[in-house]
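The data below hold one chain only, encoded as structure tokens and taken in the form predicted alone.
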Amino acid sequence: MSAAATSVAPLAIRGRVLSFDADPALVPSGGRGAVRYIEDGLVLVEDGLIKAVGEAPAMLRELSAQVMVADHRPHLILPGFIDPHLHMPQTQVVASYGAELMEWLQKYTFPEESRYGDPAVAAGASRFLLDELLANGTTTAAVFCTTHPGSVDAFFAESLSRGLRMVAGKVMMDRNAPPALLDAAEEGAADSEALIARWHGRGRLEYAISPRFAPTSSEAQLEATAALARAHPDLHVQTHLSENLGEIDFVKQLFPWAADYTAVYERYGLVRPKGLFGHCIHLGDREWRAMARGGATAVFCPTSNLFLGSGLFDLARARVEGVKVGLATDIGGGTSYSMLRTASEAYKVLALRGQTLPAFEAFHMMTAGNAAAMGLEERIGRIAPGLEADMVVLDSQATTALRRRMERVDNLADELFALLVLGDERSTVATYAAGRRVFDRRSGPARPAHAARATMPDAQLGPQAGEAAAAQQQ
């Protein structure tokens, strides 16, 4: 935890508390045994951590009169959403027209990323991205910056000021891109080492070793990446794998010795726990087994896969093979910052494959599932004592369409599914990071972190002793 987080006064957050103790896909009876739901729940937060969770009436009787209570009833309180794959410099290429992956990179992405040698551009993009993530209830993400070390400095500095748990890294790329974006093999590794020393472990920040993907890294750079990974076995590794058929053919040309695309990363020791591989759409039998054997994660990016026409992810195959799966927005090939919208598109992708994504499984993926996919399950992803107090408060009646739909909903699973399909950032009432309110829907993001306990318009906030009277005023 950061030093800033420990200075926050205790806070109790009241509402309908929903968290997951296990993956509903692995639990009989529709996954209900994996769900922990408290209709009138209270989450007690101290020093940025969850201290206790339980029934509100009983817990309120035991609380000190000095503890502030944020009463969010009747809204849902969930763990903060987690996004295991997105690109900080691509917020201004989202919704760029008409191209498949390799053309899209050359036409839109690389020219945009070339601007990020300018510290002002990187700082502005970092502020914008974090504002958007928090507005959508996302409290942790795995983020690609650019080849410019300053882009990582900007993103981490902004994340640190808000007390967020973020994972990010400098892209390493020494071929098949514009000269302004290339770094030599030694340079990329040296820059990464310096950034690790400067940022990893500060506050709640973690560094990710980030070779963009095999087509843009020479064997010399992958060797340097392998050395970096060996020197830092605890770090995340993030890259891309098997997104597009043209990309796969290109990899065959560049690495004729490799049995398949995954074998390239295997040779350099990158297929390992906390290895995050975006897309994984066209994996062969051997590749699925290699991913499972290495303990790596396949990251499902439905909106970008549909937008770029890349293909349909096979969740059932990943589960059969025992491969961990994350669900991600992939901004900016992806088309929404909202994990709700992303999960809605995941449902549709899987339907096209004859597979299903029930509501409990989808919300598990966005929270505890993505925490496990990123190797962060001991820190975030659930509302449980000892974990970091990252939470999102959701209004399942935030829009006219949702309110009308909810008139015919009579159980939690149906409510969640309707929220999944019809919800978006308008459903985010408030977002908490390490117990600090970093977003509310009336006043927007709270910046910097020390200002995060401003007035909460969407919740009654007051001492525990006056909580009942406050609730009557809602």
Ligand code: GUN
Given for the second form:
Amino acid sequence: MSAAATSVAPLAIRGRVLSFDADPALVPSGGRGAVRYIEDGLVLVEDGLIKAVGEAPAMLRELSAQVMVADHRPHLILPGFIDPHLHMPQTQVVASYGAELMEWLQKYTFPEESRYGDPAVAAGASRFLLDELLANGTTTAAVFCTTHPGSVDAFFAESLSRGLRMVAGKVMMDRNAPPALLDAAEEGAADSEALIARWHGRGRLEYAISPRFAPTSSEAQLEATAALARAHPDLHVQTHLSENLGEIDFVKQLFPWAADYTAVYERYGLVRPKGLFGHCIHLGDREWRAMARGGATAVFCPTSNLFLGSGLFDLARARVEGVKVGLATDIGGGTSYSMLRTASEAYKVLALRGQTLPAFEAFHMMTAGNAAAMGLEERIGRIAPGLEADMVVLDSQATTALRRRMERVDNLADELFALLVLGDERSTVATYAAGRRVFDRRSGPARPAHAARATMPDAQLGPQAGEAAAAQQQ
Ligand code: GUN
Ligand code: FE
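Could I see the form predicted together with the named molecule next, after the form predicted alone?
Shown next: the complete complex, the earlier chain at its head.
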């Protein structure tokens, strides 16, 4: 399958190229050996893929004059950010006051999701969400839609038209929620099967089997989900696990036979590679081992965990147990679309646990780490030949606070750390997906209707050189 929906003229992107060949946490001497950084770098893109990466002066001497160069100096060029857990129908749930998980679901989230039976509501939210993600430099996400199959149609249609690699699924839930949101055991699986047939593998879209969480699925539904998962062993599975103490008590009541919460998902074959388990805050010893044995991923959602008062994720424990970890926004329990803000809150959560998150590890997590957490490391997450050309260009001097701080910064690790703590979407200069410019901070999102602008030569040498000059003057 070609990454590119359409063939576009070769493009080269110039700037300070930063990518990670390995997890800096696993590389001795501060992880520097994992960092691939080119001060004056060039990324050559063809047919949606990265063709070559190297030193700009040498590469430019060899390149044909046909190749347009987008000159982003002095900005950073990174792999597009990856967000392995968020909810499309919760963009208007974000910042709902004063509740822990179970009350928050009943009071705000379920009523809001009930509106998504209307395809126009789902289409509007999908457009908004993708605009917002691209403005924040996020090019791939694992997305929960609602119970309504039409919500998945809306999200995938919008993602396909923008050429994005997106993973999403219809939520399955058949109890403990308002009737308007419930499916039934066989119906939920059959609707999911139809959506897989309709969307999985089209463009860069991938379907995720999405039981919401154990409390909202009957055993009959989990049986049907197990059959669906067996029939599609390569698909993602996404759900929630061990987020809140009240939730865990509820699971104990609902599944008295289960040794613990994780055992419920294990019984139905869901703890497996490409299984994305949101939160995993209160796991017991046996559960950590089960996650490791299954090859599943624990997804750390710091802004959500703080906002809903759920608890503090234990990154060191996950590493000791050999459990893969993702870092995600969890919009709308989470409070920011920005992976920079998310990593900044991750740092603070870990600080409360007496743990640290060095800048290189954080930027690895947002890119190659999240790609590996989602089993997509062969396609996205690094700037390397053969990978899909999803990239974000970041300005580490985008605000007065950043500029002030950078006056006292003289190395890359400190620059990245300050960018992570003080940065947000204002630092996004441009976002590229499959080599097309899908966001530009001067003109906003390149929606499909005017996508042509994203590859027009006027976005290349002149304005870019002007912007670089303006930034250097400051
Ligand atoms: N657990 C079940 N559903 C949800 C949800 O929508 N958000 C969060 N944070 N946790 C959940
Ligand atoms: Fe969630």
